[in-house]
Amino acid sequence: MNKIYITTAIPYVNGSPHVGHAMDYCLADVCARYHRLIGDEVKFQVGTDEHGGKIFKKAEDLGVSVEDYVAENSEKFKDFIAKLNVSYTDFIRTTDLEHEHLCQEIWKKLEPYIYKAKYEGWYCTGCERFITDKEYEENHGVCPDHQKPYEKLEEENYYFRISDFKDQIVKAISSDELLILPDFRKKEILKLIEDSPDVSISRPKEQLTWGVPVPDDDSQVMYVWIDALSNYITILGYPEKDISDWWPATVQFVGKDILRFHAIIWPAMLIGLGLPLPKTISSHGMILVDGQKMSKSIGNVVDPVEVIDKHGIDAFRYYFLRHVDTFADSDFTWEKFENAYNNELANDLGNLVQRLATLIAKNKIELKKQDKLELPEDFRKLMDGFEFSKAFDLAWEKIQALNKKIDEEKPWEFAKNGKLDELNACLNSIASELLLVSSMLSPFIPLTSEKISEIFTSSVNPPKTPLFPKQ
């Protein structure tokens, strides 16, 4: 058995979960359980980011005090992880006061790496970011994501120094002592860390009060990544425990949004703390709708809550898990999304499961008690590069094979012609492969799979109703 560590990004707390999350949350899931199946123990860390300017002010515009705004914003997070059916262990806050004092101690062991400078450039308030001036140009002074000119600022800020650490990422990226997913993003990181400039860690407090204060210099808070980046060890205690057991995580699921943070100044961070990097950055794509990026101003976003209460959890898992890649930007519609819930859950899946427990429950056939299920090589092979879609795309193949074998079996005319021998032998076989199937099903819709164990390991009789009604 082996520890294994899990986490997804934070989300910023200023506005509504939506698709992307889902994504995070869903894949790291989907690990979470996989690992769960073939044995191994898991923690699995989800939270949210709390801190910055962009709160402080909604919270302002508001009315509302930023204590009580970030509480009920972390509890509709809090919702929709349950909502998703998210086997999480471990929920942080970054306005925990524990994490608080914790990322003050690691601002301690890093200061031989900060340095405090005047910095005259470009910001982005939307990104909580500040600009190089080679973005600048090529972005023509506006920011691609949230089509606001960039600000001129002048402060004088605490910097990390970066640079001290780049050979070494370079190194451990080329390598793939820290393996970057998918290869084509690996390749555009080692291409960014040429140009990675020392990264801003701290705001005076003029400019921003929400955040943790820098220790020993009262007029600086943190600003995001010593505060929201250490997370994944706070929530283990660093630096006050040792975290050896979980640390170094296994997979860290990322979108490509914040992939060079993740892969440039977090890996930065660790290096100065001297702690091992993590093995694996998992970075997923955007979900697109109709080949368009998702705005609110196009009018084209997909509210994951309206798909889950429309159809239920299981069959937006498995849209999301299945057709849309693992790794690559992917298309939404809802007609994708219906021809998908009526063609394969309904049709192959859901038809698969009625027709066989009918058989049985009718022919009176009893299941043979199964031994302990194997999960396919291909399979195991597959889940283990992180590479789910492809393995979610086997495990369907079979439900597809299976319902080929009925058709080519058909162990009707087995019971019609009195060949009971044959009829049990056909029955039991089939039935084993499906409890098979549902086995590799269970780390990605594992309602649906709960229940075809329960259909097919007990008294079968078949469902009053479809595991998926027609739409």
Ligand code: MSP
Second form
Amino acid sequence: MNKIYITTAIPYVNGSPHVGHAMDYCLADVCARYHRLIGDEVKFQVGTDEHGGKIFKKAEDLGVSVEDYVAENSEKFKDFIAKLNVSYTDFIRTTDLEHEHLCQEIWKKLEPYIYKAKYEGWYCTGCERFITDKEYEENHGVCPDHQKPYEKLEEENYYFRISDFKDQIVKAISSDELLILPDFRKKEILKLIEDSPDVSISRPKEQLTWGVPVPDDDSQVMYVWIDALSNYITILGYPEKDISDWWPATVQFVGKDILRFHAIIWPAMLIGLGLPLPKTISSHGMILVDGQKMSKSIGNVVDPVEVIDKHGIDAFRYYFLRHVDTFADSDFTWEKFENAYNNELANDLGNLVQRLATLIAKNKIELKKQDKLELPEDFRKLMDGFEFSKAFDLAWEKIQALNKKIDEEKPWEFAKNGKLDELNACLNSIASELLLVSSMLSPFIPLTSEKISEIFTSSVNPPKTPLFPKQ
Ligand code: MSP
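Based on the form predicted on its own presented above, generate the structure block for the form predicted together with this ligand.
Everything in the complex follows now, all chains and molecules, and the chain you saw is the first one.
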């Protein structure tokens, strides 16, 4: 039995969860369920990122205490993760006292690579990122993601000597010892590392108080990304516990916008701590709405709860795991969603289940007991390579092939002509193929897969209402 450690990016709690946040959770959940299915032991981290200027300012603008604000929003994310039917094992908040204490221990271990210097440059609070002069010029002083002018900072900070680790990081990424997916992002990252300066890793308390205090220096708090990235190992108890059972992580899921932190600062921290690098970082694209980035100011933010309440959680997971490409940017429109629901979930899968269960029940066919189901090799290969939307496509092709098989073999004619052996063999073979497809579906749409297994037990009862009623 392999031990598999899966992590997700921890969202900032400066608002409610939106569909974009669902991507990390859904992809990681597919991975976790797949590994459990093939017999592995899984640890699966989720959590919330609660420090930094963006959150502090939001609480201040709302006139509420920042502690209450983050506690309330962290709960919203926890509820959202439950609603998505995500099978995590560990939840972390970066304001947990234990996490803060362990972050300080991590900082102390990194001290040989930390120095103090003046930072004179730019910052984007929306991105929570120090901006280089080159980027400032390229973007004409305005953050393209947040449409706000960069802030000028002049402050005394601590710096982390990334330059000490660059060669090692480049070697690990180029050789796939640290596999960055997809490949075109790996190329972008290798280019970005070349130009990466040492990073500032603290903020003076005069500017920002809402962060983990730097050990032995009352005047500074840690830069939010140092505290946030550490969550992946503080949740395991590092540095006070031996984490070798779970670390290095099997795979870390992040969005493309935050890959640079995970593929540069994070590996540098790990090398500085003498820890191995994660085996894979998988970066997904952005969900766009009608071709545009989702944004509160445009007013096109899709509320995931609305989608789930209207169509059910498996319909949500279906769309975001199959029609949203695992790696590229993808569009959400209600029209596309409703077409996928009616044509694929209701017609392809729902009808297949209904039709087959009705034929089996009506003809009183006894289903043979199943041997252990072996997942097809091509499916496993895609799943092992984290190509989830392609693996889902493969399962769907099999559903469509089963519908075709029923149409072509016409089992009702066997029944009409009294060919009972043929009828029995035909329906048993289709039911057993459907159960195999259902196990391929189980990481993606687990509730539906369970229902299918319940329907096709030895005495088959067709569902009273369709699995996916047409909308
Ligand atoms: N707090 C940091 C992550 C720290 S991880 C140590 C952060 N938070 S975030 O709330 O901005 O984003 C959380 C995750 O949601 C990221 O992986 C990000 O890429 C993802 N998404 C946010 N908006 C998204 C879309 N519109 N589409 C897809 N994913 C998006 O970054």
